[in-house]
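Let's start with one chain on its own, the form predicted on its own, as structure tokens.
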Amino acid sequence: MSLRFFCQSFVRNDFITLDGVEAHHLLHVMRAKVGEEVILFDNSGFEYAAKIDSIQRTTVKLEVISGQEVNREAPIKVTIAVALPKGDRQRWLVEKCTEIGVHRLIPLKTARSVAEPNHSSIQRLQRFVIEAAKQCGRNRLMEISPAQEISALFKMTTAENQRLFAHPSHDTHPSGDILPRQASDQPVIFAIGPEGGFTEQEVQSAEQHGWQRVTLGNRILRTETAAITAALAAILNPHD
């Protein structure tokens, strides 16, 4: 596979500059030469062949050779609401949902989180999903919404999504007895837990709003191995 770049911009003339941290990478790291050829993408659902026109200290200016829409998006869309774990984690939960074609993913702030979202973290979530982007192909950016209280996910999320939220208990579904069930085209939201998991008080709250209780098997899984096995159960269940 060529090796692909994003562009913050939407491409629209014959000729774009990159700059900054895409320019570094392709000049210092790849050592890009003029005329070598790489792929570009711009969150459009397109992606664009383009020749290396000119090189400067810190830009890249490419000539735009063709482009085509490639769609390489997951069948339904969905959403992965999450108490963020710590540190080096919280990237690979980003990268994998990334990966496997996750539309938007939600950090979450709930009585038991072990990590708490704030601007400059979420800016870092949102340079590694252009990595992840970049490395898997897609041509579409993972959404990183902005942190959100989980009172106000579950009061706020309308019924026109499948609302599942994960919670260990003896009385829960297998969340391949619900799954199936979906509408093809119908949005899915999965609302994910911190370690300690949901509080009784946050489940009784999601239950009032409508949403389901689902449980992702016998074993505790951690938080994002958790969001990453939803997400698996909702993109590759068969639906209705």
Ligand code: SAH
Contents of the next structure:
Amino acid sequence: MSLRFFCQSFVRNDFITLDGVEAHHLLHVMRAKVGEEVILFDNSGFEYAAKIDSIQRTTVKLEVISGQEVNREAPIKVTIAVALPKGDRQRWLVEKCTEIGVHRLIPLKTARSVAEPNHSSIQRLQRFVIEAAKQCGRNRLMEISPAQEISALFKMTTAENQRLFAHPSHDTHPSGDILPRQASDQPVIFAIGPEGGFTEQEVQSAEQHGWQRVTLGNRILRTETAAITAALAAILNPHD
Ligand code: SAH
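Same protein, different condition: the form predicted on its own was shown, now please give the form predicted in complex with the ligand.
Below is the whole assembly, all chains and molecules, this chain first.
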């Protein structure tokens, strides 16, 4: 796949100007030259072939040659609501969820959460999504919702979604028994807890709100591993 760059505004015109981080990447990391071709995407589901027309110090003007809709989304809409880990593990989680094809990530505030997501940390996560989408070829960005209290998540999600609450236990179903065997249009939402786990009260509240408890195997996974495992189980399952 050719080099891909993300446009914040929709690519409509014959010419488009890249600036900011994307122009920096093109100019100073890739050392692009006038006349070279790249791929642009703009979160519309389309991708565009474009040729570098001219270069300024911090901006690049490109001529859009052609555009086509290319769908590299997963066959099922998966939302991961997760109590984010800290530091690099947060970045890893967001990057892998984007690559795997997760539709939406909701940073979850729980009793034992360690990272407190705010506006600027969410913006940072959005940058990781863009970097991963450039690399993996997605033409739609994984959505990052504003951080949400777990009680609000329980209230807002309805039975239109398959609601799965990941909690280690010996007596609950392995997730494979619950996820659809056939390709399905029903979106799936997983709740994944922090390193300290969900509290007993959170577990009970999930059940009262109609969430199904699932395990992800006999081993205790770190939060980010649990999120990836859950996403893969849902996304790959219809193709079994
Ligand atoms: N000591 C905690 C472990 C937390 S692991 C506890 O016993 O609950 C972090 C989160 O990852 C958990 O809250 C859960 O959502 C998910 N998770 C990790 N391993 C899991 C497993 N084997 N089955 C289901 N969920 C798991």
